[in-house]
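One chain comes next, on its own, written as structure tokens: the form predicted on its own.
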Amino acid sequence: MRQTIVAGNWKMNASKETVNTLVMGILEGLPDVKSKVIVCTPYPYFSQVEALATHSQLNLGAQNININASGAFTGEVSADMIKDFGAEYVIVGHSERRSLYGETDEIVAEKVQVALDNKLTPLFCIGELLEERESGNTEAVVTRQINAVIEKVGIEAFKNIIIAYEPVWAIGTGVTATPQQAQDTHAFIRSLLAENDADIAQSTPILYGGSMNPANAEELIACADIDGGLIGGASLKSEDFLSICKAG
């Protein structure tokens, strides 16, 4: 039985007051909650949420990654420096990532090495552009970007990665997709898993994560093969998050 998991990403979003404001909200319903809880937080406020959640059921995550261990790379970060604060996630080839800074299937492959090489869990994001889905082409691209990754680490990696699948035509649209196109998605990536390693398949979570909210989480996360979700916009209001995170 897979745990449910649900991963706030907070993207460029935050301050030290809605910082504080939103941690003590999360913790505070926290001990209502079943699922697996994880933060996806910008760098600067690292330390902060680290001292908040101290002993708490409250994870820590980074929402990118450097494949070098250190040296002459401005303003990017390390996973020894992730580590250092207490953060054991790593989101990965996230959309936004790709499109606005160029990231290839190489080069997320080559960071969900780095994070696994530092015993970094990956949520590893996949998904496809609006044009993608018209053009019936979903199972391709999820298909060239999950390859990419089982060539790079193998299929025995995916024991210690959360893949979470983000159609980007629902990501901060508001836009949804229906719990039948998710699930239909889902079941395709747990296939594609099946043809390597069908246990594997069979023990891999999954996200969703397309404009998650209170609304839809639970019909959503209901769904065989959909195992939590990747909350952007809604990760950013305590009692929003805590009730997707109660839907599981």
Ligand code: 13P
The other form holds:
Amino acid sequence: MRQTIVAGNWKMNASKETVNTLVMGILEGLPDVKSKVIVCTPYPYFSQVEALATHSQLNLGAQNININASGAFTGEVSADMIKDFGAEYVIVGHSERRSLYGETDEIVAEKVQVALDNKLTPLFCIGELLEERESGNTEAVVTRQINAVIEKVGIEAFKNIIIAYEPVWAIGTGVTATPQQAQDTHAFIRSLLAENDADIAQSTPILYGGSMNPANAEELIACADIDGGLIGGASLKSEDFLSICKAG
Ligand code: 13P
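Please give the corresponding structure for the form predicted in complex with 1,3-dihydroxyacetonephosphate (13P), as opposed to the form predicted on its own shown earlier.
Below, the chain from earlier opens the complete complex, with every other chain and molecule after it.
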């Protein structure tokens, strides 16, 4: 039985004041939540979230990682820096990093490898563009994205990877994949893993992301192959986020 995981991706949204309100609100409701809960915050707020969340069930994650350990990489953040604040998770391959910052399948695979080498759990994101879905290429796209990582790190490494399927057309648009659309792709992703290892396919968490909100979370998470959510906009309000956390 896979545990439900709900992760908030705050993206580039935060201030000291909103972080305080948001994290305090989440912590208040957390004792009633069975799911594993992660917040992936902007780096400048790591210390604040670490302090607020000490001794709680709230887990901290990053939104990106640099592949180098240290050195002359202006503006970048290493795995050791992330871990210095008690963070155990890192989003890798988000569609915004792929489309806005040129992250290819190869770069994403390398980042997954570096996260794993440093005992960080990657939230490895995949998903197709609208035109790719409309031209019937969803399965080809997610196959390419997953295989790039399997080739790099091997299927065994998926024991320590969380996959997030985020159809790009559903991110920040208010258009959610229907439970059937999401479930079909999740089942396909699991079948891809099963071609390599049936047990790992069964144990790997596959989260859905893309306009998940309190109104649609329960129906999505109830699908057989949907193990939780990666939440953008709705993770910025504690009541909405908690309501999604409780849907699992
Ligand atoms: P929204 O929930 O705002 O659509 O964002 C999803 C996402 O990109 C999470 O990583």
